[in-house]
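The form predicted on its own is given below as one chain in structure tokens.
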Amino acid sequence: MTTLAHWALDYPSTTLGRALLVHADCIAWLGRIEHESIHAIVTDPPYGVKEYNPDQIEKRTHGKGGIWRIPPAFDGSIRAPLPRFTALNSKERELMRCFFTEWGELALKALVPGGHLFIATNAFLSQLVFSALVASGWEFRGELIRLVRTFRGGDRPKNAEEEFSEVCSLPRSAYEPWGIFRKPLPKGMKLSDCLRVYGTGGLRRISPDQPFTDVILSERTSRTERQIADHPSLKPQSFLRRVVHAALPLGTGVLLDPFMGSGSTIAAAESLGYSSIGVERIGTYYDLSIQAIPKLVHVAEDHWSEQLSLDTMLS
């Protein structure tokens, strides 16, 4: 087992089984760990631009909107409070981009070469995201795509739902897009030479017959898991468990979750028996992961095995 305390450092800190959880920003943290010595990421950034501010939550905690989609309604389905991405203005959308390019450098120095990094997005600011990581110097290796029917998109416009009721400002979201990168393997060296030297490069098979595949069909977040951390973009066990395992292309190494929240993609690498690191700045949300993780590693252990029969099935 790998021993995870010195990557605390000075700030407060959990350790669950093989994983250590970490309360501080993580541009800091980021800044002060050792070059070199993380193998993988796999997070679902709040995109650090408006919807975690404190008067956002306040917002969405009391009812009144701001940024969130409240009431949560679609068609008369109840949906959770959602970001209204398009409610960014340009200066927004230009913080994003210097937001994800310094952090981009920043989780760059962690990775050793071949470290991939698999980030949601979704449709309408997935661009905006993967050109500011390309820009800090990621490999850009493709998408992954989770086939979900969710709530997201699909709103008649604010304000005049009667008047327009025939319009949808953006089509409804069938799908999440999560970009894959790779920090760039050494000058001359191999994929072959990377995975022996550093155990990355590569992403793990599902199993010797079957390869990664970039689709993923997912369902929506059970309503148990919810019951258990609730966040308002916490994913399914059943989909991060296939993510997190192909992180770490030999099943060794350390992954990490930037931007934890509840610890779902820490629940996933724990369940698969992988050393990670979950750093999240929200009290809230740190004090839940503390709680939640070892609650989804419990009730997700079938739906992995489930799932990868669904795969040999369609193969």
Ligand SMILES: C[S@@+](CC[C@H](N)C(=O)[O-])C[C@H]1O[C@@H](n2cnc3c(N)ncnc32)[C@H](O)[C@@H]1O
Contents of the next structure:
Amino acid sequence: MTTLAHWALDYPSTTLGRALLVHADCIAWLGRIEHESIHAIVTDPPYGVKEYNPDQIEKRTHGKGGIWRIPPAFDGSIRAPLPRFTALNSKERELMRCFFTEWGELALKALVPGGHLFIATNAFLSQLVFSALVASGWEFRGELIRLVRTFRGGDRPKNAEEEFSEVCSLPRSAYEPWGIFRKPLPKGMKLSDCLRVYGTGGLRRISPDQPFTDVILSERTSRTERQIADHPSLKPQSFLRRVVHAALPLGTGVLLDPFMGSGSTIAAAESLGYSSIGVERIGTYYDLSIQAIPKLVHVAEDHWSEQLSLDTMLS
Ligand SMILES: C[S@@+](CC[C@H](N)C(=O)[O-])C[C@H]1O[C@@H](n2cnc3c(N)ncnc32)[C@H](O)[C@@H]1O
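Next up, the form predicted in complex with the ligand. The previous block was the form predicted on its own.
Now the full complex is given, and it begins with the chain already shown.
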């Protein structure tokens, strides 16, 4: 097993199995690591850029103001706050475009040629993020659709709900789009050569008979997982294991999540025996990941059989 400890540079870090967790700002960290040393990125970044700023996290904790909207109770269940992305003004959108362009350039330098990036977005902001990544040099390879029912969108016009009872301002979202990008292959290099030289360029099949599919039937993150890792944007292991599995075509190399949160991507990598690095800026979430990853690795998957039937239907 290769040791990843040197990737911590001089930041606080922890090693867990094959994973290295680094407490750092990923922009600073990416700017310092060796070029062409990471083989894939699977990540779920902050979308309004500012929703994970300390002042916004403080407002979320106290349940008022800021970008986090507290949704009304539904069918008697209390729902978790959601970031209010539609509230972003044009200046904030421009900030977002600049952020993802800068981040895209740094991430591109860190990846070996042919390395893939899977990046979570939402239906409302994906076009902005995707165009910034293309501008920073990434090759757009398509979209992965996580079919999941959320409570986002579908609302009637604010303060005129009764007057326009048959109108919704945005569709109720039933999917989460993930961008699939690749660092361009060196000029003239064939995919088979890229796989031989760098171990990258393609996606790992589910099995020799079954290719990776770009629609994944998913679920809201289970209560068991939310109890293990109390993070506002926790993604389910059942979904992440499939994405992480696909991201390293030969199952070798180093996978990075630069916006690690509570470590769900890293836990998925661990469960597959992949080497991985997670980077998180907020100390509370970095500490949480150290506790949560060993437990998330052992979470059982509920919906595997439904996904298999979707794959059969599509094949
Ligand atoms: C959307 S959440 C990811 C949550 C993750 N999917 C999980 O399941 O826990 C984004 C995370 O990125 C972190 N973050 C934001 N900006 C960062 C930066 N510049 N460097 C490192 N981490 C950052 C936030 O603190 C937050 O925990």
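Positions refer to the first chain, counted from 1. In this text, the rigid core denotes the largest set of C-alpha atoms whose superposition between the two forms falls within 1.5 Å. Predicted, not measured: the structure shown is a model, and the values here were computed from it.
Remark: with the core as the superposition reference, the CA shift of C168 between these two forms reaches 2 Å or more.
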